[in-house]
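Next comes just one chain, in structure tokens: the form predicted on its own.
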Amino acid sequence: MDIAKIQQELQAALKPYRDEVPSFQSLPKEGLSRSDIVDMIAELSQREAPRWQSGKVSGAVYHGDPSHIEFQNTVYNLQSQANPLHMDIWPSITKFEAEIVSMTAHMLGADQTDDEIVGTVSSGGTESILLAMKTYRDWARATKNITEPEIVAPSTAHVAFEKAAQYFGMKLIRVPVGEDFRADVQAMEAALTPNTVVMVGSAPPFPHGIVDPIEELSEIARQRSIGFHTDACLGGFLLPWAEKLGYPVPKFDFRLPGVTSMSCDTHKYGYAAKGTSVVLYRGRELRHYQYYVSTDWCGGIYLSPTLTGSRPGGLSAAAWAALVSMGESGYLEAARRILKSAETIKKGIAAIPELRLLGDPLFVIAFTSDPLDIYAISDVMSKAGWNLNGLQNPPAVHLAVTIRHTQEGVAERFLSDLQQAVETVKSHPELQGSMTPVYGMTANVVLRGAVDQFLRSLLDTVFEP
């Protein structure tokens, strides 16, 4: 592996503006004019916008309509100085966050259970998952005297569960999924031990978009008196409306008595600005294990509901505004459009003999190729301007369908370009995919064979000016 070449490609992919706009390794002697700064940021934004505006990006931007963006920006501007840490100064943010939690909870079955469903607003899906796992660790320590807590999760569960285990000194037991890419109920149950504090299921998981058998898994957890967390970060704001539209959506929320917590991202299919999510619990007692309280610090009594202290209240205001402006009718219509486009794309992929769909997802469409290199196909699609998420184990790619893909002609253009990419790879068998999947990256960077230390150097590159 040519490390120098790889580093050059990383630099080109991650730092495309280095020689085109001013770069600052230390503070300028004199501050730049505000107009020059705004012009520079506007230029960079305008260069990056066409790709996601055109609907060629998987996920990432879930709404993207200019009027919606302007509305969100207006709300954020009005509350740009607000900080929920100082709840006495900005009680408006307290109002917004309490209502975000309540609206999300009711959407996810709170009105169909006798239990009280409560929660908090977080900075995103990863923090929601971290908070829930920290909560189960502390709950099990206090109520069961478990000092070596374990999480049992399918292999498809989000990597944030691994991060939580690493951060909080927990053991994550990954269980292989079945041939249908759903959690294997019997294998999950067999993985439980006296140290298990929580089981996990996804609705749906990021890789393949197929909802786990939450009903069966959560009932096992209930019978064992352990926690069950449904990760609905991706589907929480779409699946309830898909169900109302008549699509086959299995139960995954608080209607199931064994579900004791959920994570659900307002900044995905909730169409809020990036930086908000909701974590929910069955009952206040469980939520109390999430909180941090200090009563004897010389700086005064301190309390914080989440991992952070200061938080951007403007984002919570914008999330609240997104929810109440969309309303049930808005979410239903968005889901209808997305699912219709997803059906078109699924049928088109299935009609290409060299490609194979993984399972039968609703809106996150994963596919592979048995005779061809799927990463080579993805490379060709990238050259045509498309961004597909690369998967591994097995090698595959997926497209997370959003409102951007419901624009006229986008689904048809995707299928046409995909067919052409397949033909290109067929006619050039020497082509090999240059992409090892890296979550969150939109460029194909040569990383095949990379190991842990090399990935850490990638992050080093990100923070170099």
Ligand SMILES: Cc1ncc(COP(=O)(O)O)c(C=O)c1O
The other form holds:
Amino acid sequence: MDIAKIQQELQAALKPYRDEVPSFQSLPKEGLSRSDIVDMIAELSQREAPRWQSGKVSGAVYHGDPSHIEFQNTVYNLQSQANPLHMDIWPSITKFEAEIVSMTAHMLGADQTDDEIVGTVSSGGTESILLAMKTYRDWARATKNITEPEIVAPSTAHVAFEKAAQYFGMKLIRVPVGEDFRADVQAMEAALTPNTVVMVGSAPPFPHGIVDPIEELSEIARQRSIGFHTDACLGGFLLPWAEKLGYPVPKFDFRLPGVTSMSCDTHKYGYAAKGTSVVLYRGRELRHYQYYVSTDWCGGIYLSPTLTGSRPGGLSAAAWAALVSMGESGYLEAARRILKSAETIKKGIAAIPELRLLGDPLFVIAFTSDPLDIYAISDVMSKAGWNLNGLQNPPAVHLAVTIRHTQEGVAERFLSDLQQAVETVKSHPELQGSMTPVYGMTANVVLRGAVDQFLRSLLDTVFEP
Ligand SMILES: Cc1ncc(COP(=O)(O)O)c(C=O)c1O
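Which structure goes with the form predicted in complex with the ligand, now that we have seen the form predicted on its own?
Full assembly next; the chain just shown is listed first.
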């Protein structure tokens, strides 16, 4: 393993425009002309767009039809200056956000419970999760005097829960999932301690896309009077419609009395421009622990619902516009198309003898290979323009199916390229996936510290001009 070499390769991959377009280490003496700037950005965007537009990328852009993007851009343009921190100046954004929260809550079972489901808009799935975890920490401190709060989450729960634990001084207890890649109910229960403030399940988790047994887990949490958070960042805007279409979707939302909070991303299958998500709570009391208020500061009384201060109101306007333009019928139709393409892709993968699907997912399809190096297959796919998400423990990749993959011929092209990639790796056993060293290193406890340092320096690279 040659870290310097990997870093060099990553540098080249991350900075393809070096030497090709002007770069600025400090401010230009005189401002550039607006038209030159727009031309430059348009050129870069045009270089990047074909890959995701044509459906070669896993997840990332969930809608992406040109007219939908234009519509989102129009709405953003109208409110690009808006900042909901100034509620008096932009009451329109306050209206949009309240309605985004309410529409999302109703989609997720709010009208099938007597409890009030409330929430806020955040900047993305990670922020929604951070906020929920901070909320449970503060709630448990105030109401149960727990000072060393613990989160119990399946190993598949998003890494944002680790980030939350690290940021907020909480302990995350990761519980291995069962062979079906779902949370192991008994093991989750066994991991609870008097310090547990919240249990987590995902609908579905990012890696393998298989919804956790939320009904059983949330019931355990309810009986213990602790919180239960369903992370529906990925599935919140898809699973309700999949259920209506007759797909087997286990209950995961506020219809379950033990579910006390949820995260659900408008900027994924809600089809809004990037930068918004919703965090929901059962009851106002919990939500109060999320808020930040200060009454004494010389800058005035300050109140802020989320982690950031100023926020991009234009993105909330765009998210609201996405929701009301799609409507129930739009989401239902999008889900129908996505699930149909996912079905085709799943069947096609199952028919390739060298590949093995992980579990039985609906729209995030993870697979591996027993005889071959799955990362090498993924590399060959990358050379054909495809972008799969690499997974580890066990080694695998996944494709999150979006509207991009429902375009004519995309699923079929994916499968024929995949078959071809398998043949290539089979006939070239010397091929090793380029990601293998990184994954190999993470699997090795002794080297984990080195990987940590390496990843930090990788982020340094990102911020180099
Ligand atoms: C299940 C799940 N939770 C949380 C997140 C984090 O979302 P974001 O990247 O918007 O912060 C993701 C992202 O893919 C996810 O799939």
